[in-house]
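Below, in structure tokens: the form predicted alone, a single chain.
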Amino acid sequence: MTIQDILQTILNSLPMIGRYALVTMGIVLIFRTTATTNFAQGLIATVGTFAVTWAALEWTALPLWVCLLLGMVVAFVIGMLVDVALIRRARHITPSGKQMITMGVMMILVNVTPVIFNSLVIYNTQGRSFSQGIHQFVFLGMNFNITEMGLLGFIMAAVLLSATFAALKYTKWGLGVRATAANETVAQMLGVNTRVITAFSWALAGALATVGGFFTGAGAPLSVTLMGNAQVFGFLACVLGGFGSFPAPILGAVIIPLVYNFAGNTSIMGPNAGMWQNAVTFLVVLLLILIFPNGILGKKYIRKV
């Protein structure tokens, strides 16, 4: 395996890193503010992606970025409704009970989405809406390539994540999120409106994941299973990086796509690499979790008695 193969594999991983990082950020936002793992995250993003594509096909005069914003708004509203109508009313239920609620939302969206969009044959075909071009360039005398949609998706993910982390650190909302994540009861005593914080966190999680869903579905037929892998790998990224902070799971979202693409590289794994790609990825992640049970950047908390 040459240096060029290694660099090209890393380059091929960038679009997946961007998509998974957006989903992961949403998962950790919800977990840190409501102590709930949202099993409906992928389906909320899928509905938003369907809305983007519907708008692009129905309203052809609209620029694609406007359609993407509309889809993000749809997912934003769904995420907020889930918190306001369901999670907020179940605040005294056990964490596992809340997880079952999100699983119920997932099942509802699985069955409702095809009904809502059944009048459309939704295919993200090459044309006005989606670019299938390949960007080629030379670096250190070596030729590399990446799809234009993949590059755009990674850049957009980097911008959105940077803006989210900046908001977490420098805005009043970010201060409220960090206070709620540390201790919701104390945050309420200090005057933080935790209801607004949690509702916006759920809404933002849906909007961010929709961007990941949009770039996942670009150029391929859409279905309710669109974000299945992203959902699973998003949870794995949180466990691998550590749920204890906002940046830690993003590290997991970087490691997993790299492992996945190197495991699928025929130069390393042989001509049948694709058959073992998922198995090798899960095995490596499992070993890393066994080595770092609290996450790579996680901390071990000692309870005093």
The other form holds:
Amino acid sequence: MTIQDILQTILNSLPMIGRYALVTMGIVLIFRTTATTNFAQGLIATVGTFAVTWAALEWTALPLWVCLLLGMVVAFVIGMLVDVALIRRARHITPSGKQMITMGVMMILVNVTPVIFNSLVIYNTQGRSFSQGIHQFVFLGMNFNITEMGLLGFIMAAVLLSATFAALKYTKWGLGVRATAANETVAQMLGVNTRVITAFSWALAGALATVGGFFTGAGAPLSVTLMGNAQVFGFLACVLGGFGSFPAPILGAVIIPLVYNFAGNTSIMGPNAGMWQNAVTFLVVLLLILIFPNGILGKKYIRKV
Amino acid sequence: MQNTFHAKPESAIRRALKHPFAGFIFIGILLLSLQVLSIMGAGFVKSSMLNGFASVMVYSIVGYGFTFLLGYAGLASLGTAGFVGLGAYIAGYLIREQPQVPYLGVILAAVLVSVVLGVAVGFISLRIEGIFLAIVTLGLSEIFYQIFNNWLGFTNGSMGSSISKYPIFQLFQNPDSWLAAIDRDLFSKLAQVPFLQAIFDMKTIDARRSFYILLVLITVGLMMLTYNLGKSSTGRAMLAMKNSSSAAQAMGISLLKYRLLAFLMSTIFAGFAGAMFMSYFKFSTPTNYTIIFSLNILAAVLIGGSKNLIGTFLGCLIVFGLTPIFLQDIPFFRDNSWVINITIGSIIILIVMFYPGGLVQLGQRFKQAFRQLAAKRRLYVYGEED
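Same protein, different condition: the form predicted alone was shown, now please give the form predicted together with its partner chain.
So here's everything in the complex, that chain up top.
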């Protein structure tokens, strides 16, 4: 295994890092504001991605980025609806109960999506993508390549996440989110409109994840299991980084794709690497979590008796 | 004359009905009577319906273990699918590839592996708590899913693991069975005895029916066992731990012991149920054991009311049983299976949102409403009391 090989593997992880970071950001936003582990996150993103593809194929004259925006709006609305109609009314229910509600949403979305976007599922339709090309460049005298779509996805994720973090830090909404995350009741008493905060967090989570879904699915046949892995790895990223703060889970979302791509590298893991790629990744991540039970950046949680 | 009030002595039947096991036995009798009806040739009891009930029973066994974990110990796990799958595949592998192992040994192997797994997860639960634990067990389950898919020699991969004969009831049809492995002459001699033939050499349909009856007995037995354990000092210690682990520790309850025990219960029940699944359905594919399955078990237990065993059974009936038992024969639902799943999803959401106590709470509401109605009627018929 040469240095070039290592660098190329890291480069290959970039698109995945972007996608997972977007999904993870949504999960942590929702978890921090409404104490819900959202199992429907991946599915909301999937519906958004279906909407993007449908719009791109139906209205071929429309630029793709407009379609992407449309899909984001769809997921935005679904996310907001889930909060307004269900989670907001389930405040008194235990975390497992809320988890169950999102699971119910997941069950409904899994079954409704193929019915609504019937034509996309039946014909194994491929969506449009921004580019099919592969970008090649020379760095320190070594040749590297990365798909242009993946690079674009990573850049887009970086921009969107930076914008989200800036919003969290500098806007009134961000202050409200941080206050709600710290203590919802007190935030309410101090005049924060937590209903708007949580609804917008859910909506934003859906929209961000849709971008992740689009870059996962663009140029490949769509299925409702599109975001299955992203969903599970998103949760694990949150636990690995630490649920305690907003940036920490992103660290988890950077580590997991790196592990995944190194686990799939045939020159390290042998010829059957692809077969066991998922299992090895889960194993490594679980071991890391056991070493850092509070998350890598998490603080030790001291319980009051 | 003493001014004491003598209550009317309760009749034996009333007392028996009030016994906590009455409900379990009632469910058992209902399930048995369906099979009896089918044997007697009642047309409305289809074999797909009985298979549906069998799957509900198998999954409810998983549910009882999970009840212990969630309802008593307050720990959440999303690794159920992996644990059940492991039991199923171990049973499948041993029955298919190692026919000299007796059936009891197969069950024992599934249970033993589950014990190892339960201890491991129990130790993890000491380090990681709450929803994080659930996510970690979810990851564990995903590892098992990959194993089920990729370890071809053990699981036959995505083609699915299958066995050809029912264990126990078709023992004599297997020339390499453990009995033959011990003593081939004895095996052929015993296989000629008519009485033993009737039990151990059944036709496929009879074997399935017998296994169904066995499954009913096991389900009811495990319900009683779980109920008793819940009412014992173990169950009370776990309840204390659920409410406050620090207070429980201060009272001398060992977290290590009871967390391990809770996970052991859940993994053993899951592994055992997996072996039962394999024995009854004779087939299992990795797609059975995705995250959806774990979530479904959690949903079934929550719908039931998380500490109530009859509730758990009914929850499993709603989550796993609606399709094969009731809706498959209605053409509209058969052609539009998505409607069923949406219905189940909606039921889960509605029950969790409006009856957080589960079906038990719903039942109590009904009882209350009925009592109020009865009181109103009394008032109407007999007039107001003086």
